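What follows is a single chain, given as structure tokens, in the form predicted alone.
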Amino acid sequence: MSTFQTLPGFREFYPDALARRNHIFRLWRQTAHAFGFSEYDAPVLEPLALYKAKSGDEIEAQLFSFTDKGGREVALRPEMTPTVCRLVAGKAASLKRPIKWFSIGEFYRYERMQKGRGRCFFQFNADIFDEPGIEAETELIALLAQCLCAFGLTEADFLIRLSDRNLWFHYLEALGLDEARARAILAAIDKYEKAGDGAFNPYAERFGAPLDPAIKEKVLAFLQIKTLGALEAALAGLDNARLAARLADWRALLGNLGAMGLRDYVGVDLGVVRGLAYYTGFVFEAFDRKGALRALAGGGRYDDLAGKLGCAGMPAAGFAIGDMTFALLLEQRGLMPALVQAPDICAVIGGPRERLAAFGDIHALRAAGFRVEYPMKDAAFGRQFKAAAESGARLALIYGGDELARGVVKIRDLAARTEQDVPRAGVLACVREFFSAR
């Protein structure tokens, strides 16, 4: 056992675990490319001030932050949003609009560890800049749905819960509440599912009195809305131009998603307000329908934050999926493939002379993209054939003294148990023909 252990909350990836991680990343990349998103990357170490500009000084307690050898205050990145805003702002004048970018990166947060959450984790991040309308939300929600469906998940496995902070602010304003009280109510709504009525206690403490019972009743009734029809009915009696315009956005967004065949994947849920105050419009979260893992992904529009971080006047929206909870979901649903890392070909080698003869073919096959393994030390033929069969290889190339004398290689199909002699010069062509036919 090693004297040195992995730091708490950090992960190592042995080959089998890395194969599963790469499988997830590969399908996320394929999906993002299919949607026309371009991949970017950025440093994992950023100026601490970048995160304070977004979240205030209190964020430092959640970060791996320190002073570097140059006297700079820096932090390992806890998220990608500030970074991507910085990157977009740096080349905003030359970027084709709308800007559709994605990344898959590692992030670090110094927080309490729990199931599906560690102190280092990977996230798929997708963002759209400079598209102010619901076309951005349409594209992002569709991308999120496909990022989950690509693995075999269906509407029976997850639901994208759609809400709207702007709608809430307009509704609470119509009830006579100012912005400060509206924000306090949204903070309560964000915690209501877990804390129940106690979620409103901070409101009472802040303003010196509980929320008016009549208003609270309307807020809780609004919170229970789960369909577009119920939302339309709840707003029917309010003569408010901003609410009417926002309702039109809801109809258009849900109409777009329905036309894409995604209506069963999306549900109205005004209880989702995303506790982060920088969200400015539609917000959404993908949830495990069976409830075991809860939130799988989340995002929304953050126009004001983008401006605060350098993208002045540029609307923005995005979402992120974490790898840890998502991998747990795939395993629970039996959707994580075995990902056997088998060679394509095993070389069976008789001795030192035969080994030298085999090396040329082995290198040529590897250069052509085939995964080829051979015994590094001399071993009996029987032992080599057993190892080849157990490896999962499709072919065995046999280099014995007789084959060497005749200038051929014996190629054995390990599944069909058939074999043929092939001239040394024709090995690569024969192998290519075998794999192209399957």
Second form
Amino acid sequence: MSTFQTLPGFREFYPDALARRNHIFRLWRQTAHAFGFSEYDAPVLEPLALYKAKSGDEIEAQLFSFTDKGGREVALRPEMTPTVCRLVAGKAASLKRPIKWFSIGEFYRYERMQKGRGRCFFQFNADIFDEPGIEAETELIALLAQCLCAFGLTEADFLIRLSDRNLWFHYLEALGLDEARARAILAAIDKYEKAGDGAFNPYAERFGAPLDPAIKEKVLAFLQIKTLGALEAALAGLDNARLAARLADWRALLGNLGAMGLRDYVGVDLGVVRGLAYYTGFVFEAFDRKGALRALAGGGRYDDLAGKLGCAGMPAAGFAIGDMTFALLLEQRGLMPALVQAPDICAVIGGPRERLAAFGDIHALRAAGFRVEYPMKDAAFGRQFKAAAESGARLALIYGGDELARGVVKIRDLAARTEQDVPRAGVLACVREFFSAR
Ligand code: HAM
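For comparison with the form predicted alone, kindly provide the form predicted in complex with histidyl-adenosine monophosphate.
To see the whole picture, the full complex is given below, headed by that same chain.
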């Protein structure tokens, strides 16, 4: 074992692990393309200021940050959202609407390590810009659901919990709380599921007194809401136009998702408020139904962030799926395929002269897109046949002295155990025919 270990929470991908990761990325990419999203990319190292006061205290405390040789304060990106806002802000006027973008990249957070949480992880990010209405949320939640369903997961495996910071703000305002108090309460709600009543301690410290028990009771009842009916009932007594308009948005969004056949994938859950500071409206998180894993994905509307990055009046919404919890869920459900990396063809080579003859065909076959392997060193025929059979290849191409003398190659179908001699000039055509027939 090397004395140089990876840093805690950092991952290495051996080929079998990378094959699994690539499989996940391939299906996410394919799904995003089907939904009309365009792929972009951006640097992993960013100015520290991009995250300060943009992402929120929790992420700020988790930054991998340092001063570079030019004296700049920099950070490894903990998330994509501020970066993608900067990208859009940089070309906002010339970008074709709707702006529907996605990316797959690596992110870094100095977090306490636990199952499904590391210090470097990949995220699939999808965001829509300049669409203020629930049409954006409809598209994003449908994409999120399909990014999970593409692997064979169903509504029995995961649930997208939908909530609304906007509604929360209007509700807390209707209870007589100012914005600072409302934000502190939302921070407590974000922690409530894990920390219980202790989640309200920072509120008491900040404002010098605990939250009024009558208000707290209302807040705790509101965060238990799990259906549209219960939400309608809770708001029925409050004659508040903004709350009523919000309720209309809820009905429309759930109606849209229902029409897509996705209603069973989405649950109303006002207990979700999201820890990131920039969310302004609908927020959502995807969890496995058994509740055994950390969040699979999270996102929501953030209408003000692009404004802070130089592009005022640019509403936005988006989400990110993390690769770690997701891979755990696929494995738990037996949905991670065995990704064998078998060659199409193995060449079996008699000796140095035959090797030179084989090289021409091997190169031509590879150039035509076939995966071809051959032994790097001369070896007995028996050993080469055994290796070819074990490799999982479909065909063996045999270059013996006898074949060479007759100007042919022996092509063996390794599964059917049949073989035929093919003139050297016809090898590529014969291989092509074999694979196209299957
Ligand atoms: P987030 O909830 O911080 O949101 O992260 C989204 C997902 O990334 C999580 O649900 C989780 O699967 C994964 N993730 C986060 N931290 C870790 C970690 N330390 N180890 C492993 N996986 C992790 C955001 O990042 C937002 N920027 C999403 C977004 C995009 N909002 C709008 N657009």
